[in-house]
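Consider the single chain below, provided in structure tokens and representing the form predicted on its own.
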Amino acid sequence: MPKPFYLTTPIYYVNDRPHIGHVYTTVLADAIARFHRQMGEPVRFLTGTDEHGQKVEKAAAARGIAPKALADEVVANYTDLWARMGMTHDRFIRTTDADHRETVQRWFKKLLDSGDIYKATYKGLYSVSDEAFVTETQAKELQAQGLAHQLIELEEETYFFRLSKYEKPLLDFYATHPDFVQPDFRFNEVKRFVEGGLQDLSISRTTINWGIPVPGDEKHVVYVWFDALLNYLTGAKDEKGGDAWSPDLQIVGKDILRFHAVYWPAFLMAMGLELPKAILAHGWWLMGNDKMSKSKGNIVRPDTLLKYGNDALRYYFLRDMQVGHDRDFAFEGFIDRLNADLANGLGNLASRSISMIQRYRNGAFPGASKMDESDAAVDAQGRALLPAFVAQANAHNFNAALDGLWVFLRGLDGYIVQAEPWKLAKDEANAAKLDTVLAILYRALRVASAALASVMPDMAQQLWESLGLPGKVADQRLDQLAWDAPAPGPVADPKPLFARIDKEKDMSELESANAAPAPSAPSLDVPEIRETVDADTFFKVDLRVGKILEAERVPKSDKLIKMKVDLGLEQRTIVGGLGKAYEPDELLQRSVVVVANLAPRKLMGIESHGMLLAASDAGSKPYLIAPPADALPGFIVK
């Protein structure tokens, strides 16, 4: 039996109910899985949850329950939602599963025996907010950002993975596998990070109990990524003993790409296992051009949108998100897309076409014996439709695949207006022309139904049946479906595929249901006010308006962003710890306040000449201070 096409989503952390970001990732994976089945391939589709770690342990303790009980509670939200949405995964894996525990302990011991894992004592600074050890360079960065209060001295025995050993093998692999990370610009970020140098990775903790014990040394638990990433190994096997390894496609969000494209392949190299063929990193769904988060109250829950149906939600996600890029979500755009493409578009076209076949040909499929120039042009476009859709879907680009399909479907409305079948039906002399028009419309709907089975499975099946076609549309082989295949039976009564949404009414309801709660007072768990300085000392600080012209992440740092800032009189390179709150492209052309006479200093080997002013909450998140829009670079801030 051939190896299945092995597809994975990330495993979702059990710290909250699923939001539309989780749903998008899983819908994308499900559509890809369905597509490959329609191409005649066996598929192994894995999703699940990441359940260990300090945050779960603390949250459970705060509620007075066991960590497993908390995980069970949150996991039910995922399994119930995926069942309601008809997801077709073969396994929902949990890192608390017994076979996963066995996988992690077995490979930990093998790499310990081979020397790729070793035990040592770490002594140094620990970032409380990041739950991670920091290097001397990283500590200086935090101090420069005024975040030194987040650091504590810590000495802890830990097991390390020799990540530094795999720096060159990783770069060599990247060079020979140019499609390993998609899209290209995300791959470039990964390569720059590794080129900056790798340090060995701490993969155990003695300060927490909720995790998989290190075999033979159970005061340690295996920490985070060595545990979580190995779920893909555990889940590759099925209950019959089959093994789908290695993954053909692993879908992740851009925020966890580094772990999947650096740590994960390094682990596999150490294990002597084949690496995944491709990692697809998608962007975020934003709200008001800002990342969704509980603290901001701007999370959209899937049930808010599922009132319009599972297929409508799937279509919107796959049609509107260009994989790899961020996309702003707006209820108005959601409704407009569904009304234009589904109600007024495909739904109206299907209803008109099937009704005309019933009215003019008693429901029987007409032949296409005679074509004029306009018929031939549309027929040629129709014959190219499915191969084009398949090519884009094979590249995981459903946005382009659906765009191409809808361009053709919209064109059919013009074709109907031009052909005027209602007039052709009045004269028997035009019977052959009418047959051709109706045949082209029927064939287009048949191809559309088969293509859309991976995107809108229920709606596609309903259209398939309305065309009088037997069986399941999901069973149709896309590589074998002929444009001009005969129709086996009469069309059925057309059923409405999608009801038009009352935009004004529903917008009000959606916005009310998703209104952010009133903001709570911010926590003042911040450092004490510093010692008093006199006015002369303060006035020595030269504050200027600046504009950010360029921005990019600094390799090997989660927080640092390197920027070129226009100060009016000159341009400066400034490195700032903004990376966990802002993406580089969010900073472009942004006006900021700069400490212009600060002495240059090196951060991660880059000379930074200046500092941006930002507020900071209790969690050390920076909030850039912005001057008015009409303040020009170089203006003095007093």
Ligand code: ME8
Contents of the next structure:
Amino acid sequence: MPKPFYLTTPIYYVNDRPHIGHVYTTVLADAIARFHRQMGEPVRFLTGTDEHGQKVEKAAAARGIAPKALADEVVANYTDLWARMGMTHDRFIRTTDADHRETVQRWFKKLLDSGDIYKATYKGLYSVSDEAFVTETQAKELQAQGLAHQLIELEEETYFFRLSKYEKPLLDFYATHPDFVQPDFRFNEVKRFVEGGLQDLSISRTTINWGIPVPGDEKHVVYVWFDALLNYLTGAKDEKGGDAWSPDLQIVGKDILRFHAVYWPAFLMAMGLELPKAILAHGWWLMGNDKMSKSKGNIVRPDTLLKYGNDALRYYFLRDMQVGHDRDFAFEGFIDRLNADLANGLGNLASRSISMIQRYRNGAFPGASKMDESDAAVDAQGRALLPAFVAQANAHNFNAALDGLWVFLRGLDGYIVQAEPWKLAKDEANAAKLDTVLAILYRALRVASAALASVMPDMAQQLWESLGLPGKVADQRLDQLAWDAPAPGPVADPKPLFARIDKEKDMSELESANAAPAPSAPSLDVPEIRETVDADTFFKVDLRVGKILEAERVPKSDKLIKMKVDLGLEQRTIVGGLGKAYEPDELLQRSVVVVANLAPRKLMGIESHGMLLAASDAGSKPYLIAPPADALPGFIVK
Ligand code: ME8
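Moving from the form predicted on its own, what structure would you give for the form predicted in complex with the ligand?
Below, the chain from earlier opens the complete complex, with every other chain and molecule after it.
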């Protein structure tokens, strides 16, 4: 049994339901998996979920449930969605699976024995959202992006991975493997990062419980990224004892490239295992050119789009995204693309062509005996179609592959208009020319159907059957399908491939289905500046930096949140009217500015000792004022 083409997606965190970003990655991987199968290769395709770590622990705590219960719930969301979408992965791995725990503990121990893992004390800044310690430079970057609230100070005894030792081996490896990271510009970012110097990496935590225990030192759990990356090792093994190691292609979003192109290969070098052949980093789907995020309320969920069918969504993703780059998502563009390419384009061409074969030739496949110049030109383009598609898909450029196919299909509309088959049919003297035109249309649709099997599996099969072709289109070898092979039988009645979308109607429906608690535009609905006060009056107000340690909603109030705030010298209970703008979970570990000497007052029966400063106007939500990350609780604000 030859080693299968081993393909992986990232494993997704279980702190939230899937959104179109996760769907995109998985669709891209699924299309690549199907494409390789159609090239005659055995494939092992792995996806799954990343279930340990602080992010998941916190999300579960915010819901008042155990992390594993949250994981089970979110996993069901993923597995249901993948089943509905017909994803063809061979295993859905969960980092809570017993065989994975065994992999992680076994390798941790081996690397400890070999000296690539050692124990020491770490003191520094930690980013909760990235689940990673950050360097001073990275901290400054986060501050500049207004993300300083994600950083916390941490000092702990930890196990380190000797990453610094692999700086040179990694650079040597990059130099000798020019296709390791795709696209090129991302590879350059990775190289620059490693050239900047690598520090040893902390790979255990004592501050959280939700993780795989370090073998022999159970107050530590294994750092979530060490745990998560090793899923690719666990998942390489199949149920029959086969091992697909090493990965041929690992698909990741640009956000997690560093973990995959630096840490991961360094781990593998330490383990003495073969490195992946290629890592493909794709860009992001944005909304209004902004990152999708829960707090911005601009997340597009797959269900909103799946009402147009799985194939339509797959097509849009693969056609409109140039792998590697970011792309702004817009409902209008989505509908326009589907109407133009699927309803008017392929759908229309297929039904027109098949109907003509039925009407003029009783459904039988006509042979192309004679070709004039225009027929020969289209026929030659058609012959080149599949090899071009295969070359582009091999390079994972589905958007170019599909673009090329559609340029040809659109060209056929012109060919039909020029040839006027309805006129040819009226005169028996033109029978040979009519045969040729119909044969070319038939061949083009057959090739399109085979090529599209990886992109739109159901629609491709439907088209295949309409052409009177037997079996599964997915079983057609793309490297063996002959352009001018004879047809085995008559065409069948064409079924409409894709119904045109009523744009006006659906646009408003789509936008409201996805209705975001839209971030209110800065309308500047503010009163005049107030009367002058002297400095003494102002300085009576004692403003301090605080850090929110706990946050929960006040029962029966949609506005009030009760918080415990660290003021350096003491901890306070403060009740704030933030509930419509923030989830309690988003407030945790945030640095804030507190009016520290405000007389206590009771809000819904709870005594509040202070107030948090926020900026807003009459129409907007309150935006909490965030001091920089290195301002400690207790610092005076003046
Ligand atoms: O990072 N556009 O999990 P995650 C395109 N558990 N793709 C997007 C996207 C967007 N807007 N948003 C997310 C993790 N993605 C870790 C991975 S792997 C060992 C551990 C995709 O749930 C993209 O592929 O945050 C990104 O890498 C992945 O979802 C992150 O998923």
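Residue numbers count along the first chain shown, from 1. Keep in mind that this is a model prediction, so the values were computed, not measured. The term rigid core refers to the most C-alpha atoms you can superpose between the two forms while keeping them within 1.5 Å.
With the core superposed, G40 shows a C-alpha displacement below 2 Å between the two forms. In this overlay on the rigid core, D566 has a C-alpha that sits 2 Å or more away from its partner position between the two forms.
Relative to the superposed rigid core, the position of the CA of V575 differs between the two forms by 2 Å or more.
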